[in-house]
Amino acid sequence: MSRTWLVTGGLGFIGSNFIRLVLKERADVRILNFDAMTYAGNPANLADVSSDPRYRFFKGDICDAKAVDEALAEPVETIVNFAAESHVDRSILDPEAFLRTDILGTHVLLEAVRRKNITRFLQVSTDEVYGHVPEGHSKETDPLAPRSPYSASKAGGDLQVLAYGSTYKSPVLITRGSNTYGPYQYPEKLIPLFVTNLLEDKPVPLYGDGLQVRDWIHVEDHARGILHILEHGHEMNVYNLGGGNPRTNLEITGLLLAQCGRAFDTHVRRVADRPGHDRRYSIDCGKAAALGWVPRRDFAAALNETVGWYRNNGQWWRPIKSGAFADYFKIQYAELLR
């Protein structure tokens, strides 16, 4: 027998990849996929799997119940929510659509999972909501400490859903997965805005002194996580999905530089740091190493592959960056590389 998973956000860039490879790895699972097309939620993400008949898209918002419910209409066991807005400098311009979406929006969700009789239902999170870390490595159980209004809304909603668990015994789990990058990933994040941008030789904005620490992870080997955790958890639990590859933001752009025959001296612009910039994440995945999960792609391979693709994809990223995106960049970055 078939099964039905609501997707939501599944045009996004990590949704999408996920969609992808459940489509691919499981045969028996039907993907119904929820989203709103903000100015990330590309259709061109899916373009490949778009006939296939176990997939189908809603156009909708997950902050509209009624909307939700008719996406709902057909017996739907499981949602997997990616639906958010995620990145830190806009939530720093905007904070308020932030709060909208990861929090109101996950409560809109939670609220469907009680009345449908979902038997399943995973948030997907962020390393981000820990905070600074400045030695060691987060655990699942560690407090929360958010530093800049995106990690604090989607911590918000991990909240909500933890609370859900335990008040309405829905049932809830919650990945937290760390710094991501490979295909299809929206062009205003640190590896596809300097890959990008290096392609078409122009310069790229470096934060502070670019010793920012973060750990990689291949959206391949965060999507399967995101598989593998919703397969195999544990009601009520959080699992840490991270991939084991700590650079700082110098060393990355130092690779992407080389990958694409540009010079630190000509195309890097050093802009000033982020407010409440959190100088270093690192997560510790032991739990889901438990349950048999661990990142396979080799950060080397997988950066110089990503690059790759983007140098072999103007088709897709260059109308995104001639829209909508140039306004954005221009009011958060223009004034900086001046």
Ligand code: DAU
Given for the second form:
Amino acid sequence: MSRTWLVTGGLGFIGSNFIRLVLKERADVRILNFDAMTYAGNPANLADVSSDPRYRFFKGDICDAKAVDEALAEPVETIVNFAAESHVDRSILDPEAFLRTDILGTHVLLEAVRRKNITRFLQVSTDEVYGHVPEGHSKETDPLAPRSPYSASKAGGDLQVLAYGSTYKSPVLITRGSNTYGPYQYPEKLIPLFVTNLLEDKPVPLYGDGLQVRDWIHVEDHARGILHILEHGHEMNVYNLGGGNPRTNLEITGLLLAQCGRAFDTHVRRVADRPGHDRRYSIDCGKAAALGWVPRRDFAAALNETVGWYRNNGQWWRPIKSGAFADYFKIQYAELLR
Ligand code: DAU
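Form predicted in complex with this ligand structure, per the form predicted alone context:
What follows is the whole complex; the chain from before opens it.
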């Protein structure tokens, strides 16, 4: 008997890597990919599985209850919600889109879970909801203290999810992942932006003093973590998924410069800091580990492999960077880089 999982935002970075993993490793699962095809939803991310008979695509926005209902016309067992506006800098430029998708969209899906016979709903969230963590590691029970429009919207989504679990006994779970890197990441984020700029022989914009700390997880580890929690997690629980690789942005920049054969003096531009920039994120992942999940990828090797992927897949990122991304780049960076 096959089971159908509705994956929202499956044309994005983590969602597409999750779908590829599930199709490869869960032979009895059919995937219905529900994606609005916003700027970051790219069909090329799943070109290799698009003709798989266990994969189907449905174009739709999670804020559109009618479209969600249409997609759920066939029996669906599980919903995994990856659909989100996810880039902090864009949330500073235009917060409204974040409130809409990350809070209202989550609410629309939760209503669908109530109406239909959905037996599992997993919300993919972020370690940014804990806010800046000066020392120690955030636990799932820590208070939420988001500091950007993006993280505040994700926190709003998380609170809706838990409220539906308490009020309506909806079968909900949440994962909170750390900074993710790997193939098919939209080149607005630190690692793909810096790698592709360096490959193009362009400078990279380092915000502030570059001493902010992020914990890096390879996308395959993150996707495996979400699958593991989906299959083994307990309802109404939150699980942190971190890579265990804390690095300053300056360290990441140094590694990428070395791998791309560029020098700091010629290729790094120190620019004004991001407003409200969180200095450090760090999560305690003991709860997911107790369920049997630990990240597997070695950071140095996986980062090297990631740089190699961008080097060899210019046909994937060059059209993005010369298309709609170019307008965003101008708005976000022209003044900073001047
Ligand atoms: O922690 C998980 C989060 O990681 C996810 O929930 C978000 O969706 C994802 O965007 C990411 O958020 P960050 O803001 O940490 O990622 P970003 O790649 O934008 O930036 C990483 C660090 O690099 C951050 O300290 C800001 C810095 N940075 C970023 C860019 C784009 C720069 O110095 N220059 C840049 O041009």
